[in-house]
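Form predicted on its own, single chain, as structure tokens, below.
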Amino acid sequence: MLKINNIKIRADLKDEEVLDFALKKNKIKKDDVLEWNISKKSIDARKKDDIFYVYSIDIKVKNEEKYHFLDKVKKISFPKVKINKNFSNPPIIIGAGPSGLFAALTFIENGIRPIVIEQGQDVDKRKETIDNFFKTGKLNTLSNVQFGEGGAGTFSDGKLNSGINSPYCKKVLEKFVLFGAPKEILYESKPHIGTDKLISVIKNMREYMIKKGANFYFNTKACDFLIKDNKINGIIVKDLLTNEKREILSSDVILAIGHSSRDTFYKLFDKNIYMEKKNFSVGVRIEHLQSDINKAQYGTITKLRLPPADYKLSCHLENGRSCYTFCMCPGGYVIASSSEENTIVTNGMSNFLRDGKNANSAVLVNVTPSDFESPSPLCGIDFQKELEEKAFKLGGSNYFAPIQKFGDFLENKKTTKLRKSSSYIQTRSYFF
């Protein structure tokens, strides 16, 4: 195929219109193409008074040598990975969150059937107990925000933009589309599925997995690990339901536990894996109106009819520390998303059309294990959660979080009143 590339474009247009457009420049007829699809939109905003849309469209022609002033479409080679289908058991993946689920994925579309263990619940159920939470603080320690089918990722915004260049990027794409994901996705210079739904695209995940022949074990707790000769032979579980407990013996195991499996992380530090300390990022939650954010990076000119916009500040200082923004969740809100009892934790979350009134994003500094006395690997989990535990008590005890206005702050005083309304979840009139 042959790309044509920097389409501007500077009104709001259907995608066969933007075709259109392209092929009349360029001076290809239309009868000479066979296929096309597009391959990137972006948008262009560095002059307010000029802002366009920038796109590259695909396009696979009768006869290729007319268009020679075109550039060819790289194709995209995959490494060569040589497969191992002689398991005494099956592969086990202990986490349901997007690296187990595309661990799992990657198994089954190579005739492998694994077994995928997941502490939490199915993502029906799991939105049933998510929004309970929101509703009555009642915290389900086991399947939340960030534990459950889906991972932490499901209830966030599915962003799934990538500093890295690789070209398992496109694929991942390909997979949600697949499973119900817009299409947009695929082309778009910041894709996003949006919670509302992500939920339905995990769930078809999930069901044409089981029937390729995976297995998936929901409110099933990886407790133990049977480990021998410094090698694994396979986990112990738990039913969470019945309290059962039973061994599944695997050679093969995968931890796609996330971030904030603590418990697991005790539990190998005990067994004497080997672990290392790393760097990380701590910070908050900081919102804003959508329209101010708008206005800030589209002006009040234009009239196309932009999606909300979004932003990525950083800051590099000479002491080595770095402060960023991460996350951003354009007409989005702040959630609470704690895993642990009485602590606070809050996340960024948006639906497909990021409609909501504000717009947050996490405001992050790096630590490094130089920050810590502790010689342990895990001194790190143990200052994130007494932040996690302070917060809580800042907010009431109650999975309320702490508020406190970005001027404030600056200046170091308590905020006494919100002149905005954020869209926490969980919010009351409590500041600090």
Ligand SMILES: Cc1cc2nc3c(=O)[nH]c(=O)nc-3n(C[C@H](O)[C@H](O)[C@H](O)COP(=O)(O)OP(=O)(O)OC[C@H]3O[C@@H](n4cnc5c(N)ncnc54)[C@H](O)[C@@H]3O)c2cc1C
The other form holds:
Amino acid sequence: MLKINNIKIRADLKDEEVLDFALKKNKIKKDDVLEWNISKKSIDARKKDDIFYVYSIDIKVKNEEKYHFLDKVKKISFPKVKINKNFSNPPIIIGAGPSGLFAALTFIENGIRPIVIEQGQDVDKRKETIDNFFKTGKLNTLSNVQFGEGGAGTFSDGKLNSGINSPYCKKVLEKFVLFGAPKEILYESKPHIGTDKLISVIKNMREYMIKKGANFYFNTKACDFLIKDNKINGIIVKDLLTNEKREILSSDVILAIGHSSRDTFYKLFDKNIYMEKKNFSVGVRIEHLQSDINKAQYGTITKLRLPPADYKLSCHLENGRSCYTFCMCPGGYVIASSSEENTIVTNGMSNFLRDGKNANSAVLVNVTPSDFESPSPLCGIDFQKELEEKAFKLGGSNYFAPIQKFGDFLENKKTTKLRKSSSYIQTRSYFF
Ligand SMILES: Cc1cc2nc3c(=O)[nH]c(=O)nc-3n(C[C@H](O)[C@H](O)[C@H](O)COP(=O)(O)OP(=O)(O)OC[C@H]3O[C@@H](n4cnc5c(N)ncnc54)[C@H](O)[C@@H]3O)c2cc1C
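Right, the form predicted on its own is done; let's see the coordinates for the form predicted in complex with the ligand.
Next comes the full complex, this chain leading.
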């Protein structure tokens, strides 16, 4: 295929119109086009009085030699995934977040039927449980915004960004489209699905895998690990509905347990599994009116129907720390995301349309192992817990988040009145 790059468009065009524009500009006959697809779309808003879309299109043409002035689309080669197919027992995957689901899909595509163990509920029941938490403040510590089918990102913005440049990124997006995500995620520079759509994508993915022979066990916790002579022989699981425990034997266990399953980390530590301290970041959510962000990014002149704007800020300090924004949610909500009793954790969430009144993002600062005196590799968890428990008390001890105006935060002052309301979902918020 050939690539037409850098197609600058200053109007809201339909896909077919973008193709016509690009063909005309490059003097390509439409009759010569056999196949085409948009491969990239981004917005250039550097000059507020001249905002435009930038597209790339891939085309397959008759008489390719006529169009020698166009570059060829680079073929992506995927390193072969080698899987030993002689399993005496099926492989076990603990966790049905993105890592666990894609590990399971890779097995299925190689003719192997994995067992997936997930402590939370399937994504439909999980949604009901989360809605109930938002309404009543009754937290289910095993099925919530962080735990359950789809993992921690499901009830978030559904942003599909990754800091890595790997051909597999495209593959992941293609799989999401196969299971029902909008095809635009294949070419938009900042692909986004949104919680509302992601739920059915995850469900379709699981149903496909079950049809192909995968076994999914929800409400089931991996509570112990059978290790002998430094080798894994299986796990002990607890059915959380009946409290019954049983062994599942396998010499292949994938831990896809994510970032917040603290009890499992402690269990693995007790089992002498090697662990290291790592860097992480902590911070708060900041909210603004989406209209303010749109104005700041796009100005007021453009007539284009642009999506709700986002931003990314960072500041590197001389003391080695960085302060930066992360997981910006245009038109989104701040939601209560706790997974442990009496703690406050917040996250940003938005639906596909991103049509909420407010925008929010995380403002974070990095912490490193040198910030902690304790030699334990898990000491960072104690630090996180302390902050989360303090926030819980400050919020009124009922999963309402403490809230403060940014100006007051900078001046270390208590906030007593808000001019604009927060979108925080767990009913409302307390000032502190
Ligand atoms: C609140 C929040 C919001 C986020 N928003 C975004 C976003 O918008 N975009 C983005 O790209 N990234 C986002 N991230 C990051 C993203 O969610 C993670 O990178 C991603 O979820 C990691 O995937 P994972 O499969 O490794 O782990 P997880 O998604 O955390 O999944 C792990 C799963 O394992 C299960 N589990 C854990 N222990 C056990 C056990 N012992 N037995 C059985 N099951 C177990 C958990 O219940 C969970 O469902 C967010 C993260 C968080 C915490």
